[in-house]
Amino acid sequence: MLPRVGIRGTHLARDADEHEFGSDDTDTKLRLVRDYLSAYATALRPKFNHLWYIDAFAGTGSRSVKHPARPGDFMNVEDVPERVEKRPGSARIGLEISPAFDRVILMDSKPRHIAALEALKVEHPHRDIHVVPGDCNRFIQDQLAKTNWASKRAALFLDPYGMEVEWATLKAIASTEAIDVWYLFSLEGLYRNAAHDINDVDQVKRAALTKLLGTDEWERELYSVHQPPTDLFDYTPPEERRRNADVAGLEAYVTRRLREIFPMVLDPYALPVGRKPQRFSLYCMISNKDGKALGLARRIGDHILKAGK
């Protein structure tokens, strides 16, 4: 079973749409996202009468963030009780653009988190809202890769538990040339997997790579033949294959892979922010090939990636 990671954890609570995840890189992340798509929404709707937005791993649509309780001091003579304060999540964000998305497309393979995103939709009757249970990868590849996009444009989240995303998920929004995607890349899930040492990483991590990164080719990139020095009895160890690419090289290395099927991939945004190791790398992503447009989705990301930091 491979590792699931990512910012936003799984603890599930109580409430039916409650769900305990995050942290100040999650609030920087979402905060990234809704800017973004705040300042796509107002640049495309002069042009556009048909605007998605896509959620693929939507969660519940709400986050809850756990405060402790504090002990009172001289300043504040009462303890403080530990409290759950409830944030939106990025389906409720995408709700709350103004301009108004036309259509909202909610995704997620959950039961428990289905059943919170038909809530969601059920307290705003008057928008267009689509809750697409089970896998993601199924139904872009399978419908949004067949959709006529000659009227339409889209924005996409791709915010995995772990390493879900299908490289044929990729090339099949990238073939649409009407979606900007934001894709949080989980290095961490990257970097487990692809252990130092090729013998230690099976035929399931193989295969989940592949996936992943779209090629077999990344074994002959990432690694390299190491001769282990002989020892004092002139004995020479086996070659080993361990991998020659750190945190840093392998980040670069997905980078070249996205921009090989994305005619624009900006530079990624590191998470969390300032604390080493890296686990994670945000991109934006433009399947849109006119110059123009690669030209305003630049002005606007480069802005947003860049007031980030």
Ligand SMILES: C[S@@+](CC[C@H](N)C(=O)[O-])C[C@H]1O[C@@H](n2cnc3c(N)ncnc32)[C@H](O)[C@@H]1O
Second form
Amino acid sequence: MLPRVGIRGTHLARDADEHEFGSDDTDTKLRLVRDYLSAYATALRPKFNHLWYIDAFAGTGSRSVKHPARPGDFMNVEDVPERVEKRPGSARIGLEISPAFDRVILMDSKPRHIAALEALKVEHPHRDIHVVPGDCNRFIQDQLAKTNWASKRAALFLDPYGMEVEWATLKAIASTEAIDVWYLFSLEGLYRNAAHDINDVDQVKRAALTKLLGTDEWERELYSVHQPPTDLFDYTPPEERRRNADVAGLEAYVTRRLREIFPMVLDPYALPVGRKPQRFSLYCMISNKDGKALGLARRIGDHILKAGK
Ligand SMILES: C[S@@+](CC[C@H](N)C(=O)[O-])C[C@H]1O[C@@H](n2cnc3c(N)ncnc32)[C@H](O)[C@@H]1O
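Output the structure of the form predicted together with this ligand; the preceding block shows the form predicted on its own.
To see the whole picture, the full complex is given below, headed by that same chain.
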């Protein structure tokens, strides 16, 4: 598709699949997922006739990257107008993988994004594409986990903006023993909600953290009693409960929790690359308990994650 070009300062009409999100790190994330899907489909194609790609936070299928307008300079170089470039999002990437997935399931909760995914389905009339509107947590827990997985295998991508993935959803995926998962975990969501002082974590935040981490034990594990020093007038302030885990400690806690439900969780990939503070941890997790399947997934996943560094 040609880039959409507008004159600086004018309003650009919105395309149906316009979805502006992420940064350069989004390209890194999508490249890692693409490489895994490609290696996964190649390795499993000879063994399975039912290979699925499931995109639980599918977006519109495209990612819009805005290149801002640049004014001309004294060398008489002309004004460069704003340009919007379309890059494939995870749904299009899943459809482009060769050998092709037998079924592609695309979910999203936003009606405009669902309309764009329906249009993507029309673009590919010979593919078995299912567009599922609504909260993916419900669909995964109520339908996907209850599918007969005996002769099927799937790769599933969880790419939320923030803390939308419920722990019960991860447990439902793990229970299939047939799905490999890439999960973009919002470490930023965790450290913003798990404030340094426990008194700053209100009931809404507590409930969100418990849903995300699958236990209310996080409070005991991540916080400890801290006694502020006595002041000049010998006043001893009351004890405080403060978070004892820094960003690395929070990531280690999440990794430990995930390893309680998935037989294999590769060491996470930190995003943004090489910049602090880390905002996301990209996890590759395998639900199949079979030793050979785990060995294969580790070889593919480790290779891709190391090559991505
Ligand atoms: C970061 S974007 C996904 C981008 C997409 N993976 C891509 O590469 O183009 C997150 C998407 O999740 C959707 N979303 C948010 N909460 C959701 C939920 N509970 N269930 C399904 N989709 C949800 C949003 O509408 C948005 O399209």
